[in-house]
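Presented below, as structure tokens, is a lone chain in the form predicted alone.
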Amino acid sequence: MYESYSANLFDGSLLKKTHTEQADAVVVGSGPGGATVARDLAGAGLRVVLIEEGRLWLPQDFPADAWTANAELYRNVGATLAMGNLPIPLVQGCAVGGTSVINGAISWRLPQDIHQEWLATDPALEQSIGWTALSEAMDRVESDLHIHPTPPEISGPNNLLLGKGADALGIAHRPIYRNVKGCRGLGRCMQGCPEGHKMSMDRTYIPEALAHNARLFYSTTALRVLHQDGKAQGIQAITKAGANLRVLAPRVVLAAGALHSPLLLWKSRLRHPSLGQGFQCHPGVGITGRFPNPVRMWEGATQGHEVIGLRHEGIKIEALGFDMAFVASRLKSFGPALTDDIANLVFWSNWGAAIRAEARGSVRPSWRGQPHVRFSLTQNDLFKIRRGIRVMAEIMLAAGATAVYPGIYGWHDKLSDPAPLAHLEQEVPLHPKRFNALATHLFGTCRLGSNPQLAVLDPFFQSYTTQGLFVSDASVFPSNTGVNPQTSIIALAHLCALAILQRT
């Protein structure tokens, strides 16, 4: 796929000489937000330069095991921490294509009730991200990325058991809508699809941008925004080989994510009272269970089924697929019992609950120049976590699990019947140290809004402080969404690109 565009590809690990590029627009970050803007602007005839810190991977080169994938494809080995009452790892990809390369391909439209929340808080957003325009953009995304429900023939037992248990309890569920084409259910989404069947940005919008003569510098880190007299002028970057790269352009688009977009603004001395404020995410908790028949959770669609009946409560339950090493790491046994459990890995399953947390935190630069994230769960967030664990355990037992491990410190290590779950609320206090979580889907640190004191960007994605500077990633969201945001990020990025072109 990339052989045809070799003249427009620049590997920063090989670039050792100072270099200057002239462009109409420079985009930092090649994930869903950045790739989309680059593709739309290049398609409209602008000279576009795209900068990505991670390397370019071809499908056949993706690591087969999750531990190597974590080291090679995840930022900070997936261990960037949000510090607060419960330290939470924040999961992000670092590669050409961004997190779209290593996510589960889950593709949710922005729920209309979430959009209504945004407009109720700031009605002026209707002019730039109104429901009609957003819906049309989401339609386009679904068509471009072949988004469709996971068919049963590639679901695998892990996904089907979640549906079976939810059915038994009368809780609404459905196959997950995924951006894939020709998926064979290899269970490798989180390591990068080895056959290129996931319609991630490296397989879709980035090649399209290159086809329109966009230039991609990968293994290259943006250092700061160049600006003068309140106007953006480009990006200063450094290649992995240590060479300085200057891209001079009157339009700068940051799409480095909710941690690194604000960090770049700080490093560029572009301050704003709300910069880095309002950080939100979706904390996730998981449980493990053992079934009498083989599950082989490393086979089938990585995440192919979900429980949607609790979304109104801010809880969404998903089947999770991991490779064998990760499955083994989730086991709680030791000694001979651990040996037996590993010998019977085919019987184990893992599911997760993502929480729409109400807590808001902050992102600031640390003394090392990396993002320092502060985020503490509220009592209501902890209530959702506890309830999510209870419902997952009930579903797992209803699906036929012989043992469930809820992962709550100081409570039952193992459950074989649902009776103790009826007392969970009375026996487990809402204390953060009782739970173990990680977070995906990071939002809100460069928010859109009509009030320049409260929002970093105007309703059309442009910085209030710097003309020609735009942001196009989940940091622009007024709040978290409670669902996987990839489709929403891409749809908003289409609207961002349109806003840029209308100002051209």
Second form
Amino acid sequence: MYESYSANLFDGSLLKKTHTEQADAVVVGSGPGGATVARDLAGAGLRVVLIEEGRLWLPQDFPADAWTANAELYRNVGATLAMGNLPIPLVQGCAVGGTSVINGAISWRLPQDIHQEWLATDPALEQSIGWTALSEAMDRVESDLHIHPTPPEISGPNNLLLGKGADALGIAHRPIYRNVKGCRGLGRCMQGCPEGHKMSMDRTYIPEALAHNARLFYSTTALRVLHQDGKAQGIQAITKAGANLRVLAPRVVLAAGALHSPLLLWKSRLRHPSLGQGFQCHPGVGITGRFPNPVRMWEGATQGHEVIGLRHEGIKIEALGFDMAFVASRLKSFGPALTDDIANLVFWSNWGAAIRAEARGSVRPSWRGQPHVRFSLTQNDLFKIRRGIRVMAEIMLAAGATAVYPGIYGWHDKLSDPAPLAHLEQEVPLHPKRFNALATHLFGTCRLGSNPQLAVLDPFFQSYTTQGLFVSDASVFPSNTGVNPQTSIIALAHLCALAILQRT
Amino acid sequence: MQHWSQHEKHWGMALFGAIIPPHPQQTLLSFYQVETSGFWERFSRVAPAQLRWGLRAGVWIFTWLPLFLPRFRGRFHRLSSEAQTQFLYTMADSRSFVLRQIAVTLKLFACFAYLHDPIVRDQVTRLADQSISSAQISTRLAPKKADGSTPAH
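Return the form predicted in complex with the partner chain of this protein as a structure block, the form predicted alone having already been given.
Okay, now the whole complex, with that chain kicking things off.
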């Protein structure tokens, strides 16, 4: 796929000489937000330079095991922590294609009730991201990325058991809509699809941008935004080989994610009272269970089935087909019992509940220049976490699990029947350190809005302080969404590109 | 472990080896038989400093802590295998959040290193192959059509 575009590809690990590029627009970050804007602007005839810190991976090179994938494809080995009343690892991708390379390919349209919340808070957003325009953009995303429900023949038992259990309890569920084409259910979404069947940005919009003569510098880190007299002028970057790269362009689009987009603005001395404030995410908790028949969690669609009946409570349950190393590490046992469990790993299952947390945190640069994230779960968030665990455990037992491990400190290690779950609320106080969570889907650190005191960007994605500077990733979201945001990010990025073309 | 002292490597291996000891039926390689040099080389190269130092500190704490606990009274690598397992369970269930997190982190890296080895992955998969195939299970669980048949594969 990339052979045809070799003239437009620049590997930063080989670029050792200082270099200056002239462009009409420079985009930082090649995830869903950046790739979309790059593609749309290049398609409109602009000279676009796309900068990506991670490297370019071809499908056949993606690692098979979880550790190598974490080390090579995940930012900070997946060990960036949000510090607060419960330290929470934050998961982000770092590769050409960004997090779309390592996510479960889950594609949700932005729910209209969430959009209404946004407009209720700030009606001026109607002019830039009104429902009609957003719906059309989401239609386009669904068509471009081949989004469709996971068929049962590639689901694998881990997904089908979730449906079976939810059915038994009468809770609404459905196959997950995913951006895949020709998926065979290899269970490798989170390590990068080895057959290129996930319609991630590196397989879709980035090649299209390159076909329109965009130039991609990968293994290259953006250092700061160049600006003068309130106008954006370009990006200063450094290649992995140590060379300075200066891209001069009157339009600068940051799409480095909700942690690194605000960080770049801080480093560029483009500060704003709301910059980095309002950080939100979807903390997730998981449970494991053992079934009498093989589950082979690492086979089938990585995430192919979900429970949607609790979405309006801010809880979404998903089957989560981890690599076998992750499965093993999540088991309760140690020593000979763990070895025995690993020998019987085929019988284990893992599901997760993502929480629409109401808590808001902040992102600031640390003394080492890395994002320092403060985030503390509220009592309501902990309530949702506890409820999510209870419902997951009930579903797992209803699906036929012989043992469920809820993973709550100081409570039952193992459940073989649902009776103890009836007392969960009475017996487990809402103390954050009783739970283990990790968070995906990071939002809200450079929000859109009509009030320049409260929002970093105007309703058309442009910085209030710097003309020609735009942000196009989940950091622009007024709030979290309670559902997987990839489709929404791409749809908003289409609208951002449109705003750039119309207003600059 | 590349930059660890010989003592630290010894302590680390004792901990990881106790987390995943040899399988009684020897159906799987033991942690000591697994090739982990590539794993640790990559860990040294890419893991952020706080993770590298955190893991090292965890190895120190879990090596020396049992010496001060009346139930154990010895450094971790000098304990019997039963006492080592008991200590790990005690830490995983500790009132201290930090000790629980160290136990979780050491287990995570033990599993990463162990299942990084293609031979172990192959063994686990082959053990799986001895049971019912994934396709058979999927067929059994797939939603039925109105006539009772399953969707075509």
